[in-house]
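Heads up, the chain below is alone and in the form predicted alone; it's given as structure tokens.
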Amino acid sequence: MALDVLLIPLGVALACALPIGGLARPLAVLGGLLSAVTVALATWAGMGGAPADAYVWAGPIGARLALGADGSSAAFLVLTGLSFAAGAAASGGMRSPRAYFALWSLLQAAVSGVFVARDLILFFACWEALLAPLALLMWHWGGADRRAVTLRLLLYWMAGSALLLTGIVALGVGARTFAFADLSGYRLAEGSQVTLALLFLAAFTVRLPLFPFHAWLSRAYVAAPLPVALVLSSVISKTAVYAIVRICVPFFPRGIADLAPYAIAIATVGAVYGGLLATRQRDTRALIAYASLSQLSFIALGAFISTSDALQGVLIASVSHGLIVAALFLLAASVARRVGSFEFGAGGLASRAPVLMSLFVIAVLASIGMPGTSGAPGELLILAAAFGRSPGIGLLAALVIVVSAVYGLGLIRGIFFGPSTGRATDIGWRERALVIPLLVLVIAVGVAPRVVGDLAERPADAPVGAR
């Protein structure tokens, strides 16, 4: 499952840069259900928690190019298809399609690679690969500020990406194996713990991103292509949240335990913060860019308590966030092809669009934590950690919901009630296609949240002999 994972969209990538005609798109999208799909059989048929399959590259120094998969890495990658598959359907009329898709798809295999690496050095390769794809594609098809966005994104990235390197290197040069499976039982002082941990974490908050280090955060939402923005909010992003949880809180426990008093402090005035900017927000995609800084510091706040409910609450609220800011994202296009603008202040879509109405009601109600949506169980799971950790930290987390209904509801308020815009259509059938099933999974796992959460529990991989 780990290795067809890379190859479907690696095939993929390969098919698009052939003269194929208009065949681009649809293999782009087909290779991003093919991946959900595989992997969502194999997690069925109990295949996660299987031993990683290692090849020695570098054998003086414990280096191998390992891959597998356990419950959260499976939950990740459905969600990894599934978004890439709905921006790819979302990117109709593009220029240079082949080229365009090509490097699509070629992120897609990247940000897999970074859920199935069971090696360090593999983990930091993918980390780092998928930087190139996704800068050429803000570069060549992004808006008016996409060059200064894509070098400002690049610099804060890279910056973040050199303190890991120098961590990678410290631990797995000291511990002499690079493996997840090896480094897990590899417990080192707690002064370097907390050393070992600050450098992780510095790259992971920066692509996370986690106050104050979401500087290039909005303009990214708003000057790159909307498919690009829809999978760095729902997919890129949590390549971030995976790490903190599958590298940091095991090899650095006690330095994880040293640092959580303050990492959880910023992560809950993070969630606030986010909160309140977006409320004063006019152009969607920004609010939807602080909405995730929100939501998104909300569920790092889970990570860093990094009790078994909590993190069940953050793979169940990574993997909604992402349907829901799919969801949004495609939303928000219909919107504006409607309109004529991501500007939501004029309002007046309620009497000429019913249906498209509706399904941002949903959307925007489970972004908020409507119960019986997969906004709630994973916000709740999260909350009750954080009031087990701290009452004035769990009413600070609180605090977070109630100013998602302000600029959730204040959304809803702008775009479709007001003047009547007199000239508006309602949702078509292709725009429903995409959406709807983001919705579906959305109500399914809301009302069965143990799906996901359950996955939580499944083993990581066990040590295997290299190769």
Given for the second form:
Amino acid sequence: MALDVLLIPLGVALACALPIGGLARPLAVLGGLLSAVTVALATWAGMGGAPADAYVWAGPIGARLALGADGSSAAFLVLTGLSFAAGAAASGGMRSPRAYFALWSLLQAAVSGVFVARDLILFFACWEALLAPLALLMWHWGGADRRAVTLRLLLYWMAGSALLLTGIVALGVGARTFAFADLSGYRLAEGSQVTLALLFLAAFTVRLPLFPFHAWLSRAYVAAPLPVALVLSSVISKTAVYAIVRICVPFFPRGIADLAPYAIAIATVGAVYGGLLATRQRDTRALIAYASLSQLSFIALGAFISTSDALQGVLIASVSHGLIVAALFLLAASVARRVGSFEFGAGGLASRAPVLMSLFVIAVLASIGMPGTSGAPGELLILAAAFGRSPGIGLLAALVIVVSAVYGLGLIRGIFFGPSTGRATDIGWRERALVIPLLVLVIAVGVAPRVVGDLAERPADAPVGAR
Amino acid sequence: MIQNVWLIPAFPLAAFLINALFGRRWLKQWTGPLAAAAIAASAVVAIGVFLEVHAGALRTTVPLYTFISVADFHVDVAALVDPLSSAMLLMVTVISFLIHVYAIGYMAHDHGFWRFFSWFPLFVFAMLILVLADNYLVMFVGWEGVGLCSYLLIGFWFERPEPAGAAKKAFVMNRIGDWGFTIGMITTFLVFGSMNFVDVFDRVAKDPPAQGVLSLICLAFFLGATGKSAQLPLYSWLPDAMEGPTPVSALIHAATMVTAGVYLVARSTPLFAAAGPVLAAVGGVGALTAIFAATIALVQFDIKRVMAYSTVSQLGYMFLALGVGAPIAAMFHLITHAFFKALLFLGSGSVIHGIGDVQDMRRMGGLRSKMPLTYWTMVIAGGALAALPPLAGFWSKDEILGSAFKNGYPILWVVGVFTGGLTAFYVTRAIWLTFHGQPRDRQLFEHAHESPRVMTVPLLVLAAGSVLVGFIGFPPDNGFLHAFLRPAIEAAGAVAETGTDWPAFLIFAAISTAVGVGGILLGLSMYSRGRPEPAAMSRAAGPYYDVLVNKYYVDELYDRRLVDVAKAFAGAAWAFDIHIIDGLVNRLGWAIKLGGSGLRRAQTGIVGNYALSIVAGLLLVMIVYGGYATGWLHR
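Taking the form predicted alone as the starting point, write out the structure of the form predicted together with its partner chain.
Up next: the whole complex, starting with the chain shown before.
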């Protein structure tokens, strides 16, 4: 299964080299769905893959092509498949579709690679490899100001990656291995843990992003083509969450513990700060960006607390944010098609498009943590962990409950309420078919969060592949 | 029947799903009867459950599935069926059913009919989850769910600006309360290791935690209760919520949702009883809210707003009862109030419906002859609100006031009795302005008509309730309701059994009835000789009148000043983001460019210079490496 999620999108990317024309998009959608279903089935069956050793890749430096997946990888892989399928389906009318979908599928492969890599060098390769298709997609297919924004994002992320590479080399040289399996048993000297954790976190927190490294965020969400913004927010931000939980927490326990007070404070401030900024936005995508800053900071808060409650909360909240933000971007696009821009405030769409409004309201309410949707249980687990850690942090973090209501309802009101303006049709079947499955999952996870939460406890399976 | 208790919320949920999916295209006008039938089915099951509890099934937990389970954080979706919840189930389903029937008539000509009857049963579903929950987390699911439906239904007529604003205000204020609920819930879990009511209360009884922690938990929950039940300081959303359709005001903002805070505190009696001073604060806030809102109701001209402030005031009485250690009296008043206040709202709705969507009492008058049924039922409800014997409100309110005095809170008793006089006055005023005197708007009067039977029959049923429901608490302090609820609340040792103290009862009843009758007579004497001009009133009452008309300027304070402060925060954050976070990046780019052009001069192309820098670099590396190797640079 771990290998399949790489081969499927790579196959799609290769197929795009053939003159398949209009088939590229359905193929990409299929690739996403197939990956998601493969992982979901394997997880259902108790995780697959013949236990065997990994390929030796770059022998002299000890790097191996080790793949594998634990419960949280599986959750993120399903999310990746779904988001990429939804994004591909929403990528109608792109110029040079074959190039677009080839890059799109490469991006999917690289992102999946981050979640299945069981070797630090391979992890880093995938971590960096996703930059190239991402930047090209933004550079060629983006909106106004796309070049400057792409450059800014690249500079930010590569600065982080440079520090990450330093950290990986330092860790690997010290431990004489890059394999996750060996590293988790390796006890790093306590003194150097803080330094190494900082080097790793530099890259992870920039990509997440964590306050104050978010200067690229809202511009990227606005300038990127909408499907790319969708996966950027839904999945690519989760590579950072995953990396913090899968690498920093187990490999540098001491370092994370020492840094935790500062990191927790920053994440808490970021959660409230992002929410406050979201109340000021008048562009739907920018609002989603700052709301995501708030929610991702909240997730990071849970990751830094890293008790088992908090980590289960992190997993549920991450999957939830991924699903909800994907739905929100699709719905924002539907709204923009009807009113002509992503600006909101004029209102008046409700009587013209009642079904669109209902779906939008569900997505927004889920996003602001309404119980009964997936937004609530993860938030609650993280909040409980925050209170357990320090009541002051808990009280402050709980303020997002109020702030999120302000920006969420402001968005609904600004798009839908008020006297009817102009002529618009309701959401069509094609658009519905994209959004409704996502929202059904959002509610399913909200009603039975255990389905996702229990995956956090699922141990990693053995690496797959043969020598 | 108890094992099937999950059917009770399942019916409204099914009605919601069917109406939401098929209502617009296919069911149309059938959505209303379908929703009402679903609630009727729930009510039948609720009656069965109630009878079974009455027959002796004092506490049953009906689990459904496990919600979250991680380490010691384990929460089941389970129902707790005991006297308290079964009484609430019965009240909620019966009142909901009546109001659903009424709404079929009231909303008949609205083009959002199907939408209304999708959200209305969804509300009932959420309310039933709130009532059934056996732990704080599932209760919170219902708690937020009713808030959501309230938001949707206040904003039902979203094309007008007022409902949209009122809906947002209601939700945000409720979320401030929910902040408190969340804190209380999580602190409860951290202190007791569980969110389950039964576990938590057992642990409070056996091994109470420090007083401070307990007070914090109770204060946090009480903040949640003030938001949902519209108490000071989070009350001001409720009058604005009258922008919603009248059945919504009757069901959500009078009979059921706004009592959720009372239910929460009554449910948590063991916690609050152990927290001591917080309980007194609950009583104080309740009394203050009661008199505060009643004074505002004196001068309102919008008939629904009079009722809204009246609801805030009556909810204050319930918190007063909780605060003086009389949770049964609070639940008693909750039930009687649900009947007569729902009736007052539905009666007002019948008037509004009959004269074509006018709510200003200054344009009514003399409607008695046109709407006799509405008039008489509203008189009964008004009498119950004014606590005239033997109507329902008399028994419950008198018990609250008697408990306040007997349990050592004479000041709260005085406030309560005085507020009773104000209540009698404003309800007399409202009924007189609406139904008596000369018609003040001829055209409206000519077109006024009595409502159709689908609306008046629920009025009659509720009127019967407003007369009879008080007798579930008869004889005072020792009636059926007391015997029924006592096991649920006494298990915590909070309420001692008392017989009826007839002499005391008669004295208290005489005093408060006298004050009530005084209020009515004052109202009649002022309004029967023609309406006093507001200008004349203003001159006579001086600045007090202005303060009341402006609702103590609280809306100005909240909607302007406090919102301004919050906006200033967001603005400061935005400025910081633009100038520092974003600005610094731009400045950094500029610095790099500058540095680049500076460094370009180093690229001289002369091999000697390069060699020199390589050697220098090498030397530096060797020194640093050597320093580390010898431990000279190490620490």
